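A single chain comes next, written as structure tokens; it is the form predicted alone.
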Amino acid sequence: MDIEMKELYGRIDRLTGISRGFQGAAVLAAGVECGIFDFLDKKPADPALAARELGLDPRAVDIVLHALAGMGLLELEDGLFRNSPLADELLVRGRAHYQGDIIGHSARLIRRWVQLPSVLRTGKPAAGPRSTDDRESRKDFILGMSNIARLSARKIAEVIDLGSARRMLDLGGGPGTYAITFCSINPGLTAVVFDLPEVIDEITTGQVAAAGLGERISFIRGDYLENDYGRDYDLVLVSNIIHSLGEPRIREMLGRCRRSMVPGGRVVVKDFLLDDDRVHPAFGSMFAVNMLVGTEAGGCYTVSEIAVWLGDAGFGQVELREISPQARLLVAVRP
């Protein structure tokens, strides 16, 4: 074969891996759901036991479990299936790392994801349930939004320098992680988490009284584009809101933030920022299809666009802050 060939077969390749991305998810996916990583956290097994324990089809588990080691995700050792070191750090429940609730929330995904063209044709977002719909999606996502915060926490409270902070709110803090490390960190902080009234009471209020911080960390339940957000915060965390929300939307809540605080307060907006191009970093751009599909005027926006509509809502001393390839922070001060 001459080099032409093989450079075009290498092309081939990278967009079958492309268009067939799909697969790999969803098989992961359907491990999780169906509890093959959890059953195999406890002993080796081969397909007939890993059926009859969890009572799925014996063909299909056959076929799943051969594709799960495939991925890498299983090691299979004479006839039997084990966890890989990277499942057993990430997909088995309980796990310090645990991530198999944003899995689940990224499956459901999947059915909007397929509605894209009919997306590009209208400007509306996909049909179909949100992600708070129901108990079980609403789970997935909120503890979802926990198993990836638990990564990023410290991170941040490292770069931000909880050590002034006295009284903070988490808006739209969903579990709380935010609130529950950093006051964690910083044992002279309390926190108040801001969340619709169902989120609080399925599972902020668990989380919190797990990490034994009920007497310092309180809640308010509303919507934060309608309800007050409390008052006399120094220090104000926007984590991964803004990108459901269109600009004039995001310029409101963000004066609601300014009139909640004291001055010389801090907010603090962490999201998927994008660079000038709107390409980079790639995850960005990737997740501003995300909101094209699943919101009326969601999207990822630059770090410029945040700085003018945090300076326009009263805010100075406006820094970046790096904290991940996907993720980075804008820190704001009140007057």
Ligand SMILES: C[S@@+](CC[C@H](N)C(=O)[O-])C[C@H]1O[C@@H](n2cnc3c(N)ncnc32)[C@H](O)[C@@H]1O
Contents of the next structure:
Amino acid sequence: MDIEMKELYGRIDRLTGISRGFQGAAVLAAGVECGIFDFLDKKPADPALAARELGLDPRAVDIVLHALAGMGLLELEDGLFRNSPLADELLVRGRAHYQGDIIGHSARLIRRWVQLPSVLRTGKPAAGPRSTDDRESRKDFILGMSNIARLSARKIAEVIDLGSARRMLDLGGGPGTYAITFCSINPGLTAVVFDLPEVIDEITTGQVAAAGLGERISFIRGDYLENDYGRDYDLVLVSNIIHSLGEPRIREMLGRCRRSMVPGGRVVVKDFLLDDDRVHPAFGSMFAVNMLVGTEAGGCYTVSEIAVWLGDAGFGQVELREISPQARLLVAVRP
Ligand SMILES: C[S@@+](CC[C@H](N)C(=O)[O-])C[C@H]1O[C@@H](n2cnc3c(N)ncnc32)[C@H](O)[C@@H]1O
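Can you switch from the form predicted alone and show the form predicted in complex with this ligand instead?
Below is the entire complex, every chain and molecule, led by the chain shown above.
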């Protein structure tokens, strides 16, 4: 093959690789949902045994196990499949860095993403149930937040000088992972997790009890667009909340945060904050599409935009901190 053809094949592969991305996502999510990685953690198995013990169809299991091995998530030796080191670390329920809940959440989102052409025509979010509508989706969504937050919570604690905080609000705190991690690190801290009643009752209370922090973490069940946030916080965390709202709601929210805080208190806004070009980090410009298909007015915002809105809400000393290549945060002080 001449050089030109080789390069053309390379470009076509790159493009069609993008268009086939959903296939790997679907195979991975099915593996998690059907318990394949949990099962193979107990013992290596051939497809017939895995199908029998998991109550699945033998032909389907045979095909999917081979595809999972092709993706590097399983290993095949002498006709037996076992988890690869990657699957062993991240895809077996109960492991410290388990990612299965967020993978289940992402799989549900596919139903919205495929409606993107109609969203482009109408500007309205995709039809269908939302991540917080039913119990099962809520569980994947909220515990998925915990899969992600477990690592970033420690990193945030490092970059914000958590030691000086005494009373914290975890706004839209979901599983309460930030409140739990911060209280575990700082014994002088108490926290309030504010979220929707069903989220607090079905998930957050259980997470806090399991962490043994029931005496230091309390809850406000409410709507953060309508209800009071409480008073006297010296630390308010707004993590991965603003991307589901448009500018006017975010401005209102920042004002409510300021009114709930003591002078000298700090607000921390964490999100997939964009550079001024609105393209980079590329994770953020793609995540904005998730908000386009899922919400009326959400999106990803630039560091400069949020800094202006924080200033307008009455905060000063706005500083940018990086916690991962995708996620950054702005810390600001209530004068
Ligand atoms: C993307 S999650 C972020 C969770 C957590 N802050 C984190 O960063 O891991 C958004 C959270 O906001 C909550 N939420 C959404 N709408 C809300 C509302 N109107 N009032 C209170 N909480 C809400 C959801 O239940 C969910 O826990």
